[in-house]
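Heads up, the chain below is alone and in the form predicted alone; it's given as structure tokens.
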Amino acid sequence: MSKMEYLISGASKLGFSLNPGQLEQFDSYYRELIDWNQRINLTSITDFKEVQLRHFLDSLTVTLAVKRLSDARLIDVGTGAGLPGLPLKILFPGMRLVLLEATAKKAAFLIHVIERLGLDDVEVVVGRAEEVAHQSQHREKFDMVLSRAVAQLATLVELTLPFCRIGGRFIAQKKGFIDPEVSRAAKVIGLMGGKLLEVKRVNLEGLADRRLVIIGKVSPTPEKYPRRPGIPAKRPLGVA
């Protein structure tokens, strides 16, 4: 097995010690990772050392806003190649967790690697946020939301918090100087009935830029949102 050094001396310092078969599974996810890469776009990250720090360890750094997951229902909106969901179920393996995705190919991947590592309680959901919101068993069913995506914040809001529950939390993971994206969110949060917590920076080495932005939800969604597919990216909510 490679030695994950970097994947663990990060977890360590987030107050985390993973065991040999977290381990294996971290390193068996790696390998699958790599291999189906060369047939799917899952990562243009590939090197060991930055897939531990910018995939693995990134994941990981949500316990940072929420430190108990083990027993919480998650869902990881737009996972794409399983980040940050699968590294966090790893690590939680008593969580419940849902990963969304829209592309067939790359949710194809997910199947296979959560039967690869033996994982339990994964559901992958095919499909757009924006319509797989307003099914009755998604809708504020969550206790956390999670999203790694690109999207801009004001989006990204409206795509998740509706699947978040009275008294959950969305938490995006972002880079770099993101206050005007915030504040432009700022009237597309309390829409969604969310309220804006805290963003919290992440102080660990190779990830000095990464931040997350922690969201509770305090009121039940309209439910005309999310607008139809396409919509929230196109015209954000409360953005001129």
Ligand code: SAH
Second form
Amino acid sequence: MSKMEYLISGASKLGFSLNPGQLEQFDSYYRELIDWNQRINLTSITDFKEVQLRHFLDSLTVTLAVKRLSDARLIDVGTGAGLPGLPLKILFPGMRLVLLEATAKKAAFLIHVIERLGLDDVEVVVGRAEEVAHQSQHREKFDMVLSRAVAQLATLVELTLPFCRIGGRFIAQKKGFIDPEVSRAAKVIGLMGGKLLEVKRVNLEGLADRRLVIIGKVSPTPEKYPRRPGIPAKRPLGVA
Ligand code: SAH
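Can you now output the form predicted in complex with the ligand? The one shown was the form predicted alone.
Everything in the complex follows now, all chains and molecules, and the chain you saw is the first one.
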């Protein structure tokens, strides 16, 4: 197995030690990602060290925002190649995970890699959040909703908060100076039944520009949300 020192040391700073089985899963995940990336566009980051830091470890930083993930029901909205959902699932095999992805080719990769890694309790849903969030088996059914690099926050909360049960959390993984983006989203967070709880910094070497926007679900999302596909991005609510 190739050396995963960057992931191992980063994970230990987060308070986790990865066992040999988990390291093997991360190693297989890396190799499948690189292999499939030659045929379908999954990531621009391919260097082993960079993938360990900017994909795997970055995904695990979600643990800074939540204590219990081990038996939670999670959905990763716009998961792409499985980020942040799959690294978290490797760390917490007991979680129940839905990976939502609009692109069928990426979903084919996800199904392949889940099988290859032998992961249980992971469901791949191909579709757009604007539609899937209206399906009763998914609406307001998740303890935790995650999303990384999908849309600006004002758009994103319309796509994600409808999945979140009352009392659950939505965690958006963001980068850099995000105060203006958070301010622009203030109104739509309320409209979706959410409440901004915290913007947390990730203080890890190589990931110091990362931020976790933590939003609580305090009341039901009105049934008309999310609006039709494309509308939340084209006309974000509450943005002047
Ligand atoms: N979360 C991954 C992928 C980011 S790219 C990562 O951080 O690496 C954004 C992904 O979201 C793309 O794969 C795109 O197909 C998907 N996506 C964008 N809008 C979506 C929507 N409305 N519903 C479902 N998936 C969406």
